[in-house]
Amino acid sequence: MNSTKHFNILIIGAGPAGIGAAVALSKRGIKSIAIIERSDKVGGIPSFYKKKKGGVRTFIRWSRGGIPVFGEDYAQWLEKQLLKTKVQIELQTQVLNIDAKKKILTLVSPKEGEVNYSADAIVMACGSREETLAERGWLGGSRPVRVFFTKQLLCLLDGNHLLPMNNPLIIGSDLIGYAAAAKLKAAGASNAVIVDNRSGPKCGFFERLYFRLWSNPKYQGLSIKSIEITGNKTASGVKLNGKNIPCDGIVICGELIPNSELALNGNIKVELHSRKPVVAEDYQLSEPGWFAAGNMLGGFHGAEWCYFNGRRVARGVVNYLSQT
């Protein structure tokens, strides 16, 4: 194994939270910052939402008078700024485990191998994913093929050009199930059955307005208890109080949940029904020199939130560097 490579600034992910941080960081006059992704390009999540004619804007520009932009438009305003920058960029490279105490990260790339990086702050910037049917607890029944999740949507929708169902149910009923819904009709799909176990959709009403221009999707919502997935090689609908919702492809939606793990792997306090790190005075840790920004602070936020939090936690790291 190489020796430690040492920074004044490590941060973990280079989606809108990171990149934030590594920006306000930089202009801040912080010298050595590195940011580590796991995917082979920058922007997180709005990367796999690509720009495309008849395609649906899913991200809202507030710092620029409120107007939606495709999330690659995004993605590559977000790269443009770190480029601007002297941040180290490491790409393809895997955190595989954290010392916490000693602000050490061990890592793992195709051109490095295996890595040490150590620093005096390290910012987690891991984002978040969406439950799984079980953590849900009230999704039931088999699991066929055509069941996806949101990114797995993407990646065939967006990444592949490929429309993977005609008639798609949707479970969650948050903006992203609705956007979702609206990227399935706009590529030659049905409109979408949405599904959840509350009353009314968790999606805002002007959100909804806004989906419209694209999909108008059936809500069926009230009074659900459970709901039971049915098909046995493939998805072939859902069982809803007894009653039958036939479709041929599923997309499970929302429901964001911070990705802790790395939190976990080194003793970092985590609200474990939650998932989210506890979090003190700016946005620090319960390990002195670590901070979170971005979702993996827990809710659902979207990409120019995301952005502006990292600006924010970029303060904290601040403080906390001038203190030491």
Given for the second form:
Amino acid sequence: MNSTKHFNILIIGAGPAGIGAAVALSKRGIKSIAIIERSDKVGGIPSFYKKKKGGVRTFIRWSRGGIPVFGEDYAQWLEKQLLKTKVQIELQTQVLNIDAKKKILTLVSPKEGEVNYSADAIVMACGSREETLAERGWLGGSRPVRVFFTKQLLCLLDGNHLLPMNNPLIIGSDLIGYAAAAKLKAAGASNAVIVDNRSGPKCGFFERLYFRLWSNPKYQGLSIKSIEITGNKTASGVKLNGKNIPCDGIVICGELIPNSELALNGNIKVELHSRKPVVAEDYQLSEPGWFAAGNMLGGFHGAEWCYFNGRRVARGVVNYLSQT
Amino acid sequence: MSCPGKLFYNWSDKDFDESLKFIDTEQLGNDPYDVTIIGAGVVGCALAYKLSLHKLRVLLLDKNYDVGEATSKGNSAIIHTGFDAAVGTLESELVTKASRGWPELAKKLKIPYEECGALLIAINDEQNSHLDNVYEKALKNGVTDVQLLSAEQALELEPQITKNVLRGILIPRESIADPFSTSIAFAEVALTNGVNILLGTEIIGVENANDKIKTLVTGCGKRIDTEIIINVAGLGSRKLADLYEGESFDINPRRGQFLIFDKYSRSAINRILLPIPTANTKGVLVIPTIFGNLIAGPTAEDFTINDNAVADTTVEQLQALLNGASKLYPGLYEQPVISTFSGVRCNCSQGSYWIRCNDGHQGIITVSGIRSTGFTSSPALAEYLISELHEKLGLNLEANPEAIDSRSESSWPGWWKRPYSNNELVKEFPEYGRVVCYCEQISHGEIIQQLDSPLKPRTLDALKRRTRAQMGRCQGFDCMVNVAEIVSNHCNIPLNKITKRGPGSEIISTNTLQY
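Complement to the form predicted on its own: the form predicted in complex with its partner chain:
Following is the full complex, with the preceding chain placed first.
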């Protein structure tokens, strides 16, 4: 292993929150900042919602509506902000482990292999993911192919121009689910059935009205204790209160959980069930010099919220640096 | 070195690799096989491995599109010492024998293996009264290194277990291993030694069963000649035995559901935690896995042979499982469950390890009822079967001096040896530094290496079992499409033709098109 490279600030994750923090910290005159991104591009989840003529624009301020945009456009705007700064961008770089006390990250990349980076302060903007079938606790049945998470659907639909199913069934009724239904319909699939274990959809009324421009999914909820996925090789439906709803593909949407495992591995305090990191004033984590931003904090926030949250976290980081 | 065997897939899609396609029986050579093994589960693969050390023409075939894809893929992954087996049975004998050979076998075949030990704990008076019987039974089974522990001693070894513990037994050699690598390693060495492997091929008929040379009819209408047939088809063994009028037996698949917990739970428990089996129930285990997770299970639910639900999971049973497992380790309630799975035990109503030589006709062996202990016993069972082949079926055994019995250092799974930690290797092959599966930290290079490995896995599930990509806490949320793209690019298969487990399980519906 090579010797440790030192930076003033390291930011883990180049999604909206990480970029927000990077841009704000750079504007405050901090010289050596590196942003570490495991995929091959910056922009995070919005970049998966591609721009398409006549395509579905979604909300970047999920929780509060706002003007619908193409995620890709917003990701490009974020990238532009980032490129204006002198922040060092490390793509295809995975953080393998952290040493919270010494503020060291062990990274691996094709360029450098395994290396150590250290910093005076570290911002974790690791984002979130959708809960697995098992984590949701009310989904059983078989394990066929064509049961996707939203991110997988986006990679196929927008990334590869492949429509994976004709009769979609969507599990999870928040904005992500309704957006998925609209995108599938726009790509040529039929109206989706949306299933959730609550009486009404999670997605707000006005957002649902907006997505009616493309699709009118049927909602199935109310007192569902558990549902069973059916299909031997490929998904063929779900069994719900003894009734089979047929489909040829399933999308598991929403129910975000923070990607807080790196923090956990470094013995930074994380609430185990929700996996939200324990945050003090100024978004500080339980180890001094560590901060969290964006959807890693938990909850269900749009890209724009995350970007501004990243900027707020940057203020906390500057406070911390001025005190030490 | 002997001439390596051939590998074929019964995969007719035009985009599938021509050199791996099974088109004609002539690809398998013109002479009849000495031995054909039907079923490439852990037992079939172990048998192919052991037979490949002799000068024989052997064919291993399976209806699935990978080895170890059915019963062998879903189990507790424990290498049993056999301490609690029924005394004096063949099962007990083979498990005990195999268990002693496992450390060396794992080293030779590069199978991740850890002697973690097990702790059997009694948490109520009824269980406590059974504890001495279990101890006596272990001694009778030749597992003499077991130790009786007081509550204090048990808590000292495993501080996180329930404070209700009354007494315990330590079984030091009870171990864990990678069940996926096991079938794969056996099959890879067999292939290297000249065994031919045919995947995706079901046998639907046996002709000339009375003759010395018998003919197997495949689902796609091809005919394969062989002198000896070994039926190790697991759940399919009953249907197969009917094709050659084998002795009657019944299979009642027994489902075992498991919960998989995330990796940070693993540091809490070091040993396999076992309840004391009582008259009513065998109980739920908490098991560390070689992959660094904890699992809890299994349930025991009986099914009929043709019920597809045997591989399903159910919400109610999994909740009951969590409650049961928490009696041993109360902290489990706090731990996030990342996934669940169902394993199916091949349970034979006429007794476990149902083995019939010259079954129905001379030259046919039926092996069924190999339950969860089959993973442990497979190498010993293979040796036992070979001695039966020699003694009862007259198979001539001559050692093959060119055969190898191990895999090379580079065969260790990437998740076990972490190729990216070797900076020289990353310099030479930068793809080992590009992580694709973020949760399990699996690199692009490891996926390519597996695609090019001797068994040429071509399905997402086959890759998952080899590399662990998609096996982590996000269950493929981040990497599934990326992995599919890598397979697509490397093997020249269009992305919409990539499958989870062979033809018919394409990730993209065949009726939809690019839009």
